[in-house]
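Form predicted on its own, single chain, as structure tokens, below.
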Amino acid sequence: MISNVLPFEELKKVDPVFGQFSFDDHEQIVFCNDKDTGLKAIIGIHNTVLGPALGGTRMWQYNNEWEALNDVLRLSRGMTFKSAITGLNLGGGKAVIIGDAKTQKTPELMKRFGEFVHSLSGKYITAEDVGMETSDMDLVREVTPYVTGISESKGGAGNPSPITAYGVFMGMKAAASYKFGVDNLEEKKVLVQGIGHVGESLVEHLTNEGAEVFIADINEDRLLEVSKKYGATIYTGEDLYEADVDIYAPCALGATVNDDTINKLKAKVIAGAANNQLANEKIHGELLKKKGIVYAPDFLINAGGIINVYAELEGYGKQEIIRKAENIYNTTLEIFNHSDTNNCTSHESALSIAQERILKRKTEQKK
């Protein structure tokens, strides 16, 4: 059975916490406290029946813990299946620290949340996310070898962002070609919402191919700065929900397709790196494919972040990393023919069959 997540704004404070939603069977949780650094941490370990757990440490300044928790409960099962579709001998784990980086995360936080990482003893392997560099991977990596993601001059596969966004323009390809029947986004209109590192990137590999490049995000700064590089329109719609463009591309949090949103879309195709797109993903995946709209499961297409840090784990290079970073293109089209032929969503089609790879594993290691 898929199991499915509720919405943000409909989880509700559970005791005890096994009754979250978003449990989903997660192995461990370990909530992490340190008064002298101000550290306060949540990890979520959610299977490792295919290997350790490998996800990135988030930095956000939540609005309460059960926020906090929620989200990790969240990004770590799409860790699970993320590595499981992408064919790497990983499991879904994810670590959030509940702060804002810009002003509360310091050298000795970081040192100290390394700590924590190492008292699992390599069941769960961090990395860099959202509010975190490569520099805040390198001092984790002074105090536990259980990090990926460190700068290629310590030896690492360096900043995972640049793979990320590669990953995500060749499953928004693929979903190009399935919708449009040609994969050249060649004056297509395209939104990326929100232009962090990743959203940068992406913003750079659709110009390059000559789409029709709009932006959105919070940062002003971003916005001119990003336009003014790549020649991208910033966005001055009321609401880009309804922005008449081919592509809408999500790179900034999660939920964004959401009762709110949906029938406010007029993209006719969904494929960003955002984790968590959809609120539900039962209903809101069932409402994209009555709408006609082909939605590239996030979790997919969002995975060459994880293939250039498990190249660490791995020992191999560049050529390797770029070339399973371009499979997300077959795998893409794989997940919509799958989904015709047993008539459900794309990302439940997604679902069962990374959950499917998981199951065959730990048959195996019963007998």
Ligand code: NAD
Contents of the next structure:
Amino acid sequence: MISNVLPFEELKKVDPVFGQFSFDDHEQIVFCNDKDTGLKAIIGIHNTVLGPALGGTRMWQYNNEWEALNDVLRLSRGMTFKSAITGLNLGGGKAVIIGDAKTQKTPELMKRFGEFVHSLSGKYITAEDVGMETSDMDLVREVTPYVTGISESKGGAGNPSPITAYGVFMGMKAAASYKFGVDNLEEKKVLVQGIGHVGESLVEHLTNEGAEVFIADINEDRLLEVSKKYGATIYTGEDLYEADVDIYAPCALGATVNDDTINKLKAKVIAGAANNQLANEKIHGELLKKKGIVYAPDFLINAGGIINVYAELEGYGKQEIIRKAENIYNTTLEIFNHSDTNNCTSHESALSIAQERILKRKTEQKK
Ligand code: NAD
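Show the other one: the form predicted in complex with ligand NAD, since we just had the form predicted on its own.
The complete assembly is shown below, putting the previous chain first.
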């Protein structure tokens, strides 16, 4: 299960779309179905006030369609706020393809998906997410211009994951500075959960800085590979949420900060790449604050990827990409200060600043 707020039995109790908490003012939801290729996808367009809805496509074997719908709704909503807080002129959208990326993803299916994206005439622009590769975006590019994250050889900005990892690293350093008084992570114990595209790159930054890095993943081969490459320690404890570390970096799934895990956490800082880390934004944001755990809002510090793909639309280069990702450090510190001043959680602070920007633009558009 990925980033679900509620278990399936709870989801069923309310109306399937408009009744869901995650629906939260979505502008449009598109269900895409193609028997020939086996494509079953959902595109969520949450908000287009600041610009076209840009967000990646995730391919995942969901337990049922409710989970897929809930996931896309949660993710597209997150994209709206991610772009808004990063100062990009983009709205929020996301897509999910239901299925196993390892066995069910074919070039035909990806191109058919691209045709559905094209039918939205640029209101939604897609990119890479879990289960997707740059080469998949290249296939989508064959049928629509409304795609980012294509290969550098084809004029794109390439794989966004290293920039995402760099932004997370910046956000983590800001959180460390706020909590520990120094932003240097040397000798800090950091647990990275999920060492995929982003997680591995984060491990590299951390080891270069001299942090003591622990890694966890469900993929044994990845663990051995990354451990060997960077000298990171494979976490072998019973329950990784109980790990005796300074910093917990969720880089796999959403909703890992929940009723079950929150009381076990020993880490004093949470800063990672996964989207929708708090199972319930309000309840778990407040619980973290009460426990004195500093939470760097996910949609703020994992914005490196969107900064990278936005370059393809705006035509800025690598230097500006890195400058923007580096600025995540300053924004993260601003958010912590804002939350202190306003006596709210860091997540609420980030959300309110993002919402203000959208509201301001909406008001200007009405004039
Ligand atoms: P990925 O698919 O490359 O890596 C995910 C890793 O997590 C894999 O190694 C997988 O084996 C592991 N994993 C899955 N379930 C796990 C579990 N239960 N416990 C431990 N490990 C588990 O994905 P990615 O591109 O590295 O993205 C990681 C997270 O960051 C995702 O939540 C994604 O939405 C988010 N994110 C990614 C980007 C980006 O640029 N790639 C940008 C923003 C946010």
